[in-house]
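The chain below stands alone and is given in structure tokens; this is the form predicted on its own.
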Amino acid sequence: MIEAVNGETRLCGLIGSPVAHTLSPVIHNGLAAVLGHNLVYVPFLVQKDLKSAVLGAFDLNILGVNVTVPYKKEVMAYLAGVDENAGRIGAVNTLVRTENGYKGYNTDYLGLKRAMESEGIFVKGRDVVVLGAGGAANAAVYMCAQSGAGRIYILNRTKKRAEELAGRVKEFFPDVELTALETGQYEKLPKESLIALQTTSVGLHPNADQAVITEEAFYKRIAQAMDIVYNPAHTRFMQLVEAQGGFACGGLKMLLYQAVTAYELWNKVSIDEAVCRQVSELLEKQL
């Protein structure tokens, strides 16, 4: 953070509820801090009127915004205006702001695409399977089929959500190639070297031994594989999947990565992964 606030420092905030447990401040305050920018961050605990928190943020000056649940879907009526690939997804996680009032972009599916490019993981032309189908589930199974995936593949405990998952997607890339399963039916999955997304709350500490699939049948069809889940930093699943041989990485690099796409979008730069590195050194400190 900067030695001293002053006149000419910008705020930057988290709207949600809860926030008290959020790490973002971290990262940005940490941003800022490695880029020497006049910057700081802070969570805003909103709880029942959101659109008098966007307006009121844009008339008090405020730089940027995330947003946080349970705000993504509804904050979209209270912008300026909506990124394509946001209004696609249909949820908003980071408000920018513009002459006339925010403008909503959805940083959670950069996010998630950068994080695993930085673990060697490509989903172009590969073969990919979606744990879920919530929130995180929506942006990830877009930024595959925007990624060229081959085939996408949607485990829930649901069949009907994974289906409308699969519906909302098609609609944008009528080509991609988009299954709807419930969680029990993965033996109708190729029988090797998938690309694994877990976007489930499931393991999430203080649950860290649980597992949305805990069959070795499953795993062993898995070379590659994510979970959105970054605490405890090595969870269940990543363990069953590095038990049948595969490679697994957890959430932390998504967290890092889809806050830095926000602090790059208000502050129009570019962050190299040289700064990334000394952030997630603070982000691996706290936790």
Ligand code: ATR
Second form
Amino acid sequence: MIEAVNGETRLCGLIGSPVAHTLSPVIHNGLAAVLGHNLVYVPFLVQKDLKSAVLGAFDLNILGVNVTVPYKKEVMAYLAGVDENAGRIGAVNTLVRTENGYKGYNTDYLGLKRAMESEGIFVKGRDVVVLGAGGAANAAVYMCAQSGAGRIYILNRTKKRAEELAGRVKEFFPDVELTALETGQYEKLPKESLIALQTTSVGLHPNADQAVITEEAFYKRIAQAMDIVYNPAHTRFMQLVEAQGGFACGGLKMLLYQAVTAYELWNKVSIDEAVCRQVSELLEKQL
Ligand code: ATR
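Next up, the form predicted in complex with the named molecule, please; the one we just looked at was the form predicted on its own.
Whole complex next, starting from this chain.
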């Protein structure tokens, strides 16, 4: 938190429903404190009128807004513009002020890439398996295609959703090799050196003993993995990867870097790794 609010304090916040559980204030107020910015970040519960909330936020001179469930798609109708990547992903989680209104960005997909790279996971030229085919998987598959992954496999309980996701991403990256599979078809994956991205909420507290797939034969193929779940810090999926000798990390860094990227866009700054580490420690203390 900044030390004192005054006439020059800038306001940022999170629009969504529910918002009470959010860790974003810890990150953004932490960044403001470390960087010495006169900025406060608060949650805004929006239950009825998203349009009024967005237009009102702009008129109140609110510097930047994050958008969460259930508004990441709907919000696009109330913006002055949408970043090309966010438009293609079909979800906006960050609003940045322009002269005529907010412009929408997707820092979830940028944050995922940055988090993976900070853990030494680089998708360029690598084969990747994405577990899940929902909103988070959409951002993950798009990021992998844009970053020059080798082959991308979408493994999902419902094959149809995996096929739909593959089709959407293929529209923008026609040369990328994308394969949709039902979870039980994991034998069709390459035998080794895969990167795995776990994008479902399976394994999230209080269901910490669950994972979308438990077969050892799947995990033997995984060299590096990230779970987007960050609570618990060490998920069942991560344990299963590690049990077969792979490297696995959790979703806390993705949460951190989507926020860092939003903060950079709002404040037109570039935040270095040392600052990220300081804020990451604050975040770990909160959990
Ligand atoms: P989000 O937008 O957070 O990604 P979502 O759109 O509801 O959430 O997608 C959830 C993903 O988790 C889907 O891939 C879903 O599989 P289905 O497409 O078959 O529904 C997957 N998922 C959720 N619960 C699951 C479970 N118990 N076992 C396997 N997959 C599950």
